[in-house]
Amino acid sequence: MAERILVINPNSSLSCTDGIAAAIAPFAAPGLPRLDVTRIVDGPPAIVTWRDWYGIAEPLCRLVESEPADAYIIGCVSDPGLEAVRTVTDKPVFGTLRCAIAAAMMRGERFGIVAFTDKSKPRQRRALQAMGVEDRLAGTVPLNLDMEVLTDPVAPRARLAEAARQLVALGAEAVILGCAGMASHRAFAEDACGVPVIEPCQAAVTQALLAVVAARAGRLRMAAE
């Protein structure tokens, strides 16, 4: 069976769905897991409050066991129900905000989160308090816009350059975008600011990558022992 990499969009926005999709592309290649991008249909259409965030782990626990893959990754830059889904499966799961943390941190010594909007920063802190890493933040900078504003090709880009580069002002040496709905304005925000911009979904994907990849590699040798 071929391998695959399971990519949940844990809200309803098909745009932001589109948008995860789009970013991860350049990373599918023959001979590569799958890449797959999915959503939770009967989601919230932005996860924006801790009642978003805990209550879709139920909903993504359930699509997990019902959906095999040899990795999963839960496409919201605060991860949700990440605890929650690593317990129904055996398989990696990654979040993207860890990933991008961790990605950001091997471009430069500090770095600063374009947040989807001032609810975000909490979830977000708490995840740079679980990794130990609170002190590398130079800073968040919250666009405060809606999902389907974000995800449009040109509306938030105006707004986003400001942040990134308010970010870099406050000493940030690499910049996260906080929310997979900006997926599409990595190269942009990039031009804009002049630092490493990370996009958190094509972070986890090159994890989940080298996760599945060196399973693989691992059942191979065994297999010749």
Contents of the next structure:
Protein chains: 6
Amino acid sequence: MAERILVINPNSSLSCTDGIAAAIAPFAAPGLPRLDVTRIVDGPPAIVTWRDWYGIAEPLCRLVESEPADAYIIGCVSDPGLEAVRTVTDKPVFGTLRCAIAAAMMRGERFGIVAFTDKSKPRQRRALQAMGVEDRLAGTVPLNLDMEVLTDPVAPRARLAEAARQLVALGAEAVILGCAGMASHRAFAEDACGVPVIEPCQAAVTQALLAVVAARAGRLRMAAE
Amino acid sequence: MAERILVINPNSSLSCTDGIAAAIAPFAAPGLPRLDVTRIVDGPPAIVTWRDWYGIAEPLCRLVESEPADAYIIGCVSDPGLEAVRTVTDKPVFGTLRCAIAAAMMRGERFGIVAFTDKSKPRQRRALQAMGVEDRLAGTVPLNLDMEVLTDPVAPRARLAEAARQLVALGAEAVILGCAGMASHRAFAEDACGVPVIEPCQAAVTQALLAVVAARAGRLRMAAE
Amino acid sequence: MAERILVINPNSSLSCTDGIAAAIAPFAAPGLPRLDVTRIVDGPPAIVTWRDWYGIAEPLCRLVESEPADAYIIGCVSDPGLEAVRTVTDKPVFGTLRCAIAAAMMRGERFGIVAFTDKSKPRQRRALQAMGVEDRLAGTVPLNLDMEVLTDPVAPRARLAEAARQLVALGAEAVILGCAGMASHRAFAEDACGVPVIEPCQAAVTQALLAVVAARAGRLRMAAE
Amino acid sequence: MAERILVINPNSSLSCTDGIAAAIAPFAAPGLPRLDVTRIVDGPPAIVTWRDWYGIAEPLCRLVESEPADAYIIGCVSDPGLEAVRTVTDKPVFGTLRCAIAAAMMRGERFGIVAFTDKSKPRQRRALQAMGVEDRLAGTVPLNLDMEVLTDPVAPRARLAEAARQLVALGAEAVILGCAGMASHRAFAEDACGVPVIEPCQAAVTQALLAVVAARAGRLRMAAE
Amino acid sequence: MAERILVINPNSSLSCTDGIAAAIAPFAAPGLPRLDVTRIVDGPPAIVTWRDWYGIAEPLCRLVESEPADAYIIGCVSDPGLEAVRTVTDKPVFGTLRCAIAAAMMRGERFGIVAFTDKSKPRQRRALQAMGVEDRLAGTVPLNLDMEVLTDPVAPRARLAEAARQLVALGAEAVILGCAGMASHRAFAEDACGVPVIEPCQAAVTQALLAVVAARAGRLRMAAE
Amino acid sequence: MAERILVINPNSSLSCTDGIAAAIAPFAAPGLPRLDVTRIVDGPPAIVTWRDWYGIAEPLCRLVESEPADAYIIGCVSDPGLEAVRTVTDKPVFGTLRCAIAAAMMRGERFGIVAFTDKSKPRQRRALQAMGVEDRLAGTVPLNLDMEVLTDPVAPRARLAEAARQLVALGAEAVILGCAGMASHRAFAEDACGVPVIEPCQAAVTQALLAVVAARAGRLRMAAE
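Alongside the form predicted alone that was just displayed, please also present the structure of the form predicted in complex with a further copy of the same chain.
Every chain and every other molecule in the complex is listed next, the one we just looked at coming first.
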């Protein structure tokens, strides 16, 4: 009965998928759309290269074609395949990086990104360019840690805190966690750096809620008129 | 117990305030923050002039100082007093226009605004400039109707449909309703023009939900660690 | 008989008002518009916060409504209330910051601002955004001194010289004094840093002279034709 | 004794030179710098081509080297040779187009240019690019009249009025007269189009007054200290 | 012995591949790198959708990995897979659209694109954004013809001429043929519209020549030193 | 019979002219246009000042008027007189700096310039502004060596290597040699800094080849049809 928002983790990491599920769980509530998370089982362990990024578009399209939902979220902070996925469904499709940028811009005029690796930056640049806000990026600081380290409850925190503080020193008035694998460290990072820290899957879920709940309300209103 | 998100309508119009309350009601759910709406009782009937816009900042600050909440939304699609209100609380404060722009940018690369009046444009320009996305505005089309006409269930629809279609013809891939008074017409406008139509108070409520629910989840996690 | 240009200091500081009067006095001459300076007697001691900035718009509007002049200048280097004041008179209204930016751009392609305090930057950003030249700002260096220190003939000079030199090192080809209270130090700062230093009230007075004298000449010509 | 501001008309037209002199005469006053106008006697009848524009730089440099003044103005609305002239004197040198753009931006956020000919636009683009405000140009409308027609008291007025109104329709909130030869028509054009009309030589003279008078005041102050 | 520049047509169309070969043949010469053209045999008949665009990246990578060359050109005017292909070779890889934009900018300050279909525009926007020159695009006019019509020696010419002229009317000072299938019509289109018309594969071949010949000359020089 | 591309060195330096000839020689081939180099015999020893830059436009125009060619290249990395020369011929005219920027942008999204002297930057800024890519410049590092030192096979190399590496550290993904006198050091600099290094005369020659060879092919095709 209820609508469904489907977050698709384009990598195959279970710990990353679990982290996404844990990050968005607090946004589930009775009467609101159900929040489901899935992953591309035969995707790469992480989207690290341009080849990963391009190559995952087709599996994402196929999954969306076979999994009905009222809104889709591409759960990787480089928005792979976004434009392609939009062509295979008439439901809204959200990129987590774009949603995180939008949310960060609601809290400050310059923002920074704690990146998964050195190599993430050029892909994130594309999302910034697509939104026309490349010059609002105060900086990018990479962690360069493995996905398994990143999703550890403790291991990445010292480096994450340092990265977030560096971004604030560069002028960031909000900070984006540049990989879904950092989701469990949001509050820690915010305490560490003193400016709002945005977790991209949470940001995307709330954009999806906006679209799905507003659509439902509209249908009810139009039916009642 | 539950957190509270407070939407402040800076004008005194009851029909406008009711329209905001109706627009955001579908985003209320058990376990999520309570959504309250209030208005500036001795505010102007609508924020139409620059003088209204500047003058309402102080009443907004005073109201926020006296009304505790976990997040505040300035419920007028020109974000009056936003920077001032941010200085009187350490809770997040959202501008509905900025949130609507952010939401529109999640659905397309160019967007348009159906404006309340001819005179709205220069104030909306300031929000676009603050976000650095002035060149993503496909156009602005004003309705030039009274607030009481605007909030009527039927009266403004033909003109609204025409305005939204004009914006699409100008290249808008999403359309923003430029006044909280148009809230009840969102679904109608979307049907009329064929691209996503964003109601700014709804967009702002979901940004506030992101901030408040993520903060709560963070507190719980940090307490549990 | 003669036209009148009225500079309104939106703060209540007498030393600041006197500094403005002294700064613009050399631009008075027989046959040219009279240059008057006034202040908002019950304004804040300085425009330091966003709340000051928004709140002073209404007193500025009222003063302009009651004080006839041929051009008005808002004598604070953050252009408070500019758009509002423009709606209450059909005479030209100038912001000193915008005029200083315009003057600085006549002397170099990048400019810097010696700011009154750390907190001045976000308000100055709005003027830069309104003019579309935010990326021409080489930097901002705050003095963080009290108004009474700032207007002292000697006390602030060492710090001012250092700030101006820092801006030149950042690429500034002209420097703007970011508060009317620094007016008496213009020549000193210019000697110290080696690039043109712009005093905003002087810059605004010459823009007002342009408007008022050109209008007078136009009236005479049109009458003669 | 008094300082001297020298406006150099880079073309050889006497009527154009006279027009400049008439335009700036109202800005002369006892105690202020003397305003002189000269022309490049063997310059072209008007600066119409890129070849004229480049070629006049050297004669301008030579004239400045031989004519002492406290500030120089290049009296052609395409700012020919500006950077070169700046290298042959340590006194300020102003371009009339840049000064007119700066003045127009003090009166509105978009401006238009009534151009001398179709061919003026690429040269004016360079000044807009140098200032970083190309996207603030609402439009350019050429008159395509001979210099002798342009300086006639009556002949060009109908076309000028139409051009100025077209620019306002394109969004211009201020209009720049794109050739010193139009100087005598400023008030007429302003009446015709309803927004401020800027005469570039007047705009440049006031910028030069700012520089020269502020420098004098600074010398006096430094001497007195 | 000689170096080899390999143009890869990412679609399977033989007529399109032949058109590319014919277009670049005049740039072959004794002593210069050999110019080869190949196609992705099991690619789509044309790159028309975002799904085609993302999906072809992997086949392009595989082909480049198996086909040695000194420089590679992606022979489709939407630069599919460019960043991915660059990661599988240390030889230069060129996108034909980017090269065409670069060449057009050598001939004028605004340019237009004759697009294959309505749907081409969003992909071309990405290349413009990556280069930071989106605001130099005067316009895009689609032909909306089948690939087989497009590569016909006569059939598309009337529509092509009209499209090119429309772009000039929109301010284009150079025109880009937006699909390799239009290659044989370059001279015709240039005659029709009167501004330089750029054929993207030719533009890319000359950029590849620059890279390969300069590298060879460098090796010879370094060896001789 | 064959077409001719003429590179005009606007300075009088023989060693610089020889360097250009050596740099472009590898792009000559049977059947392709002949590549000729000439110099302005009574030009300055190098284009170092704005006065040089403006003053050389007229000699360049005269030389082009008297020397028939199928395309012209202004062989100085500040593109002096480019717009003027374009008005005296209907053949394509290329600026070496613009061509180098275009080539650098084909290899990376940010680029740097090794400048001849400190004083080169403002002139190079004009070309960047004309192309609208000023914000893609990662930085400029001057060598500040005499032309005779610069063209020495060994003397400038240590400083050049250091400059190129500094640019890469600033984010440059490609490096431009900012003076034709550095031509013989291209491969050395590329080895030293690890990113593509562009020699502007080579870049310009390939753009000229594109124009001339495409035009010839077009003429042949149109004749055959």
